[in-house]
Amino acid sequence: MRLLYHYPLSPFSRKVRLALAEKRLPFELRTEKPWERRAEYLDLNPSGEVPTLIEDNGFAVPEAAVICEYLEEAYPDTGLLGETLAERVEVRRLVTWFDSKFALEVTDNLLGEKVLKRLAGRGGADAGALRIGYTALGHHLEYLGWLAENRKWLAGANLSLADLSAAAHLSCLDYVGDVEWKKVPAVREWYARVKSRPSFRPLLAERVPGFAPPAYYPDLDF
């Protein structure tokens, strides 16, 4: 059976969930504490980021933006690029923009601080950084917003990866509590598009020890 190393609040992780079931793929699940930097998970991803896809034949798969890149040419049946040339350059521009400038200024800043850095023993969260973050995903919400009005899916008319980069972070976001839903409707009206799919299911239904999500975290109606 085909494996993810994976990490539940990991968006990382998470996109590449929604890729795999998106596809249709089977595969399991193998929780790996990034932090941890065990022998065993070092020798298949060098870096110890999750995630990491292991292939049915052994074959190892690391990174998040690899494996996507991978199962786009591996199982192109469903592709979440994009049609044309165009449509596959917003695409990928728009992944790039969550998994690196979002990551940066947002996720790292929240979920890192209030979350990660306590798993990993590393204290409690920076007030610093936390208004950083906040700050950032105030802006970043409002050009989400405005993909949101203009376009059907946030790269064009269809569903991409880079719905499912976005989602994948402001899931995490959601988990915590961090993202005020009533004031970006259009953004609310998206994520409930991408939550209510069968996909994302078993992401809603996961809990992390030790920290419990809004009471209306798993809702499809919020």
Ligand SMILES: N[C@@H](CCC(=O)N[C@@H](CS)C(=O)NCC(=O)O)C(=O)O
Given for the second form:
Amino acid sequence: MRLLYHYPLSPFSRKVRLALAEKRLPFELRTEKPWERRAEYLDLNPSGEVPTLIEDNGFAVPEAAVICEYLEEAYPDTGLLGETLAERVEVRRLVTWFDSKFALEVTDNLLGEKVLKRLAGRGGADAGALRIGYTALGHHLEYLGWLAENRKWLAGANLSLADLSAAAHLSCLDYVGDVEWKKVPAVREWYARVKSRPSFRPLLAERVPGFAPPAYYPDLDF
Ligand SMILES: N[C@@H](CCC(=O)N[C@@H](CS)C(=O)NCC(=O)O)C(=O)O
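Return the form predicted in complex with the named molecule of this protein as a structure block, the form predicted alone having already been given.
Below is the entire complex, every chain and molecule, led by the chain shown above.
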């Protein structure tokens, strides 16, 4: 059986789980705590980061971006990058936005400081980092709001990897109660649609010991 090494509150792991589920590719999950730097896991992915996908035949594909490109090439039936060249550029632009810019400016400063740092035993959250993270989140939500108001899905007419990437980051931030949905109704409407897809259900059911999400976190009407 196909296996994904992941961590529940890792946006990069979540993006790959969503992509696998949207492509209807069955897989099992194995939780990996990347901060433990297990030798066996480092053999699979020398960066030590999650996720890593192991195919049925033992073929290892590390790194979320590499896995998503691989899935698109190996299993093209349900395409997540769009059809035309212009669509594919726009999807890749937004995926890069969320997995680089958003991840660095928002996710690392909020989720990284509040959760991953504590799990890794590297102390508590740094107030300066949190301030930077919340300010950046405000700017990013404005941009997401513009996309959600002007397009059906973030990159255009169809659900794409851009939606999965954005929703993966936002769902982790939502788990720690950092998204003020009332302030961004268009983003909330878009997220409600992503959240109600069958691919999202297993993510919403998961809990990390020591970190309880807000009561509305799993609700489709939030
Ligand atoms: N470039 C990597 C990023 C993955 C990543 O940052 N994973 C985080 C969790 S979301 C991680 O494993 N962090 C632990 C560490 O840096 O040691 C990818 O695309 O897979």
